[in-house]
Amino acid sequence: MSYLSNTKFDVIIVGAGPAGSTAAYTLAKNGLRVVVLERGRTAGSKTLYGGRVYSKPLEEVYENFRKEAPIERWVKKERFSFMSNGELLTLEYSSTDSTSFTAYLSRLASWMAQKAEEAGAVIVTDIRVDDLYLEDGVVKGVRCGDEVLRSNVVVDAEGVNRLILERFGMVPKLEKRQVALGLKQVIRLDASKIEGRLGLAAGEGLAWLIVGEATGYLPGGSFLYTNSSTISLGLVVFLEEAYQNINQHVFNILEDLKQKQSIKEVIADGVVIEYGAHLTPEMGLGMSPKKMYGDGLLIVGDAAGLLLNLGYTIRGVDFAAYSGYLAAKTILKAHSMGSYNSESLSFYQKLLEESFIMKEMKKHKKITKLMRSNEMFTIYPGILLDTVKKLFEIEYSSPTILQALRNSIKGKTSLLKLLWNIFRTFF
């Protein structure tokens, strides 16, 4: 570390996840002196997510991305299911093309860090950044223990646990209502069994999201993603609701899911080779800092709250990486001007607002209401499954769809309330 403290860098980046490494890659490729400080033992070792990434933003940043990146499978099938009492109502979509892929985030982040190193960035692992270093109120580097590393700009890519930003006063202390707890197991299974059991062609990928009983009827959802020779199975539950409503370890909910017949048949004779848990930002713009920039400081990725959970799919990695790219573009402009103050770095906010990231976050801001609705996860899955059961499990007479729906709703909610909730959520 001491040799670093004697060097002034153009940019210090805190965190070697997709946001930090993409910023480093873009900056180093354009000749700036960049150092990335990563708390984990290796770049990507502390990253965790479900398993699916949307590729177009990454293809814009990284040349030959599809050929070089550690992609497991391209997602060609989508499934969304409601689960209640072990029964499923599933919507499935199959495509001949794909804009998303499955991957191990640790490998993808490591690949991004390697690209940054090849471009000339310095990546230092197993180091903790304790605080920002200020001169006359302007960020001029970071503190790591007793040592100070100096730079013109610091990019905060520390992730959802924003301890540095909290100390600096940029964000309040993290609250339970702002985050969800993600839990995942990676299960080794022969590729032929994965494909045969899930109806996939050779090399095809599946993204499957399930709500209702899959999370113990808690707001959130479970997921199953197919890798080359493993399955990523897990769940995400909103932390505040989980804290208030469950009296068991959340791990047991995942174990219960594995015993449901529809999941048990898929993972039969598979071996768990990895297990992890991670907090994710879930309040959208509600947990973003008021400003994504300051004098000598930019905030990217999960630290900026840039994750979008649409219920049927989740976007985080592409948002994070692209925000790092936009931060790098801002710094390159500031470098050409020779000024790194708040005014010059505010260009980052402008780029974010004009990008697909903020447009998507704002367009879907109402989805948070749906994702925090207890009815969506407790009552509605049962109503839907019971309605379908009445329609298909016929003895003598078959009801109309409206009759089946009304009978299933009786005593639980009203048809008017159900339709109103659907309308106000999506329109």
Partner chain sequence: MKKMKVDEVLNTNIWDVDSKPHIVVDYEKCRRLCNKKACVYLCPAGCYTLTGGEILFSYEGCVECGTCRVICPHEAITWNYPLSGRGVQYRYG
Contents of the next structure:
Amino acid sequence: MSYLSNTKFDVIIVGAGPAGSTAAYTLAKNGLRVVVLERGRTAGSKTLYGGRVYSKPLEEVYENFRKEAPIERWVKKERFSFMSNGELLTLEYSSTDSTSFTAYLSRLASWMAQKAEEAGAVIVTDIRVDDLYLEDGVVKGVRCGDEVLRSNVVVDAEGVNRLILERFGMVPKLEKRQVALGLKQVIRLDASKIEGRLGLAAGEGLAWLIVGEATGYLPGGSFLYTNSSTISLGLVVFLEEAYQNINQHVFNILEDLKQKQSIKEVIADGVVIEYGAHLTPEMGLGMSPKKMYGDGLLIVGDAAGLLLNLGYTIRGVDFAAYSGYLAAKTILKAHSMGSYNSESLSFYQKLLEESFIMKEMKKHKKITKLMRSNEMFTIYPGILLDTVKKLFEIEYSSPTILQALRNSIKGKTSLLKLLWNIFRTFF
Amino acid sequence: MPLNIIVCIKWVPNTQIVNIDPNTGTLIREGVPSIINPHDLNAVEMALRLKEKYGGVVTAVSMAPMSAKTGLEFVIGMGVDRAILVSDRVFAGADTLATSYTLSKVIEKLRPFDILIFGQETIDSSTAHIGAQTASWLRVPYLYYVVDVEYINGVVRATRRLEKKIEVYELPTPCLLAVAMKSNEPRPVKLSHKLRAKMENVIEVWTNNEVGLKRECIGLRGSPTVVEKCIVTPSVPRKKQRFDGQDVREAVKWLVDRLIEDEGLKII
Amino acid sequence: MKKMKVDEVLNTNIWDVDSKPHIVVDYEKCRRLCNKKACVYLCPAGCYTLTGGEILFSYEGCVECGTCRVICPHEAITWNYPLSGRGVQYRYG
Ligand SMILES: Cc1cc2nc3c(=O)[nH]c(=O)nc-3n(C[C@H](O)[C@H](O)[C@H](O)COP(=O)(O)OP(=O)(O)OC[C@H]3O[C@@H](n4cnc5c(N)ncnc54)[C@H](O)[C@@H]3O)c2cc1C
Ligand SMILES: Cc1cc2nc3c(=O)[nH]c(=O)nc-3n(C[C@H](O)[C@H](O)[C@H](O)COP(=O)(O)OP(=O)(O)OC[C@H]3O[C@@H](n4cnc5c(N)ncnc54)[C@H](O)[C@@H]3O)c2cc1C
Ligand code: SF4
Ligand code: SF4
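Just the form predicted on its own so far, so send over the form predicted together with the partner chain.
Expanding to the full complex; the earlier chain stays at the top.
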């Protein structure tokens, strides 16, 4: 084992995703000596997500965020669809103001890392951290191969596959019920075609979520986001349910979706320029360690299970970045007191509890459960589409909505349960 | 005497990616980052093994735009001691002659050197000229396709693998070795080295102010090669014939018949 | 757009594949213990294939998502990330 002693950092951050780089940026700006260790060739080269970021929390952390960040389009149109037998029932919402934008996560993460570097942080890429390094049971640095780098405190921002925390024994081995698998293709398409086909004004963005047949009726959802001249198209499936029910290659579900008329029309003459997949925490706080801190250790972002999946939207990037920001604030306080034990670092948990992150996660706790009920994805899309069909495809008599709904539900579920679940999900 | 080893690496567009726009038939180049010529990492590995075995200093040299700094940081991460980025607009547009001339003049300034190590060829042009030409400018002996090297009593003993035989040569120092691709598997990057690359500003940038070459000998002006025209080879449409049987012998016979009858293949 | 195969789509990515695998599968466990073999359907890069009823794993197209590690019920997989930034190189992510 060789100890690298010529350089001593106040803080080591593992992972240059949104969480890690935002922590680094905040710490470096306040004068601490920070190093970020990232296993990828560049910051952002290993991260992947769906496509849309909520902007407010990031604007609070980064000055001039709106001007400088690599934003693709501001989201002006939201769509939510149920898909069954190739037909769609769609709710659409257009707004004049927008609170979220589409972006490439690789570029956003790389921008954040660059900001951190400009603020004075050292970003070291191509380096995989293998373990936390302990002295007398206290985290005092990290181990990479046979080398040890020391610091006063380590921020674990390694993302959802938290190998380091598992090895340390801080969290049990990741289970399939705790995560979902997302896959995505980036499809190049002229801006004018994107806008024309989706009814967007120049520069406007769309976020579109589809459940039901779009995931081969597996619990989860498909998404389509518009970037300047590409479309991000993908899907997320809960691993536990997928494991039990899947009967074809998961990649084919996405390819099948591309063949559905409503999607096919949008992506026609497009060229796939990237394909990837990533896991995402899906259990609300169920994946979070009880304590998100330890002696000399803080856990942020996906590694801490901080993510909200509401079915019609996923919030991970802003949660991750903001948790990194709160971790940095905690460390700054600990630094001024000269103590990095778990007691002073527990301040992080307090900041988290008081922040929108925990409030949101607690508020939407019930949804996570509903999101996983098979009915939501197998039965409801069919019922809803059937109902609408009865409403619009009139032969002789025109039914009332309730009549149509009752007829479609027959034998499948109770009307009350259906209405209640839909109500709970969306309001 | 510790060895002074110089390894040359080229920063190349990543030609492994082939996204073709079916509507226009052109290559989609946007967002494709450059990389270290992969075969040059084998050269770096051989240089580092030599250093480990016999002691010495490894200097990496690359003539490239400033973006190649990342590539040099990577090889420092592998254990290279010193890195020189030869970067100036006047060097741009060089053919093999101007490239090897410039590299040889840079290497002159690093005298006394013992062993120059090059990759076999590049993935973007793959002329495999630069090593031989550089050696010629410097008037040192050179050997290609080297897979292994020893340094015994001031003599370089290099093994090279050819298609059907293995040859062992002895060369005096200084000499130049071009490493066979896929030999000398590159080692992983180390934290301590990478930290040094980041913290100590180890990459020296040399412009023509440092090298001091005449404009007519370098860059586009020093390059007699003229690329007149690039022809994209037209894709041959596939006939999409299919053999649906099960028997392998039948399949082979069917295939041979198709080649003879439809494509005019002659068996002699 | 025509229906694409997984290899075709993976080829649109930038790669720097390591010469050593970062994931190792204990085929003996697949053979003896596993009927479901869910990795075949769930690996988004199609790294697990069945040939004559036996699992064959190839790491080259792996996008490092971690799915196989999480779903394998028999701990047949020794899983890690590649070293030195090797593996998939997302430009968009
Ligand atoms: C399919 C999908 C769709 C999503 N859609 C959205 C969306 O539309 N909007 C949204 O806001 N969120 C979305 N998310 C969630 C969002 O991507 C994550 O919440 C967010 O990226 C978490 O950031 P992070 O910094 O915690 O982790 P990551 O972004 O995963 O970053 C972790 C970093 O650590 C590095 N690393 C890991 N291990 C090591 C190690 N041992 N040594 C060194 N470095 C290491 C990794 O290379 C990586 O760079 C989605 C996620 C998925 C999977
Ligand atoms: C379409 C096209 C056609 C061309 N045709 C010709 C031609 O006919 N004749 C001609 O002379 N040029 C030609 N060129 C230009 C030529 O390819 C480049 O000038 C290039 O520098 C030649 O080297 P190479 O890549 O073939 O290197 P190789 O000779 O294949 O490289 C061998 C080794 O030399 C070292 N090396 C090479 N370049 C550098 C560098 N810049 N810095 C440090 N080390 C280096 C590396 O170790 C490398 O592995 C052409 C270019 C194009 C785009
Ligand atoms: S799930 Fe695990 S044990 Fe089963 S086939 Fe796949 S790797 Fe083997
Ligand atoms: S990590 Fe993901 S992509 Fe790689 S082999 Fe496992 S499931 Fe497939």
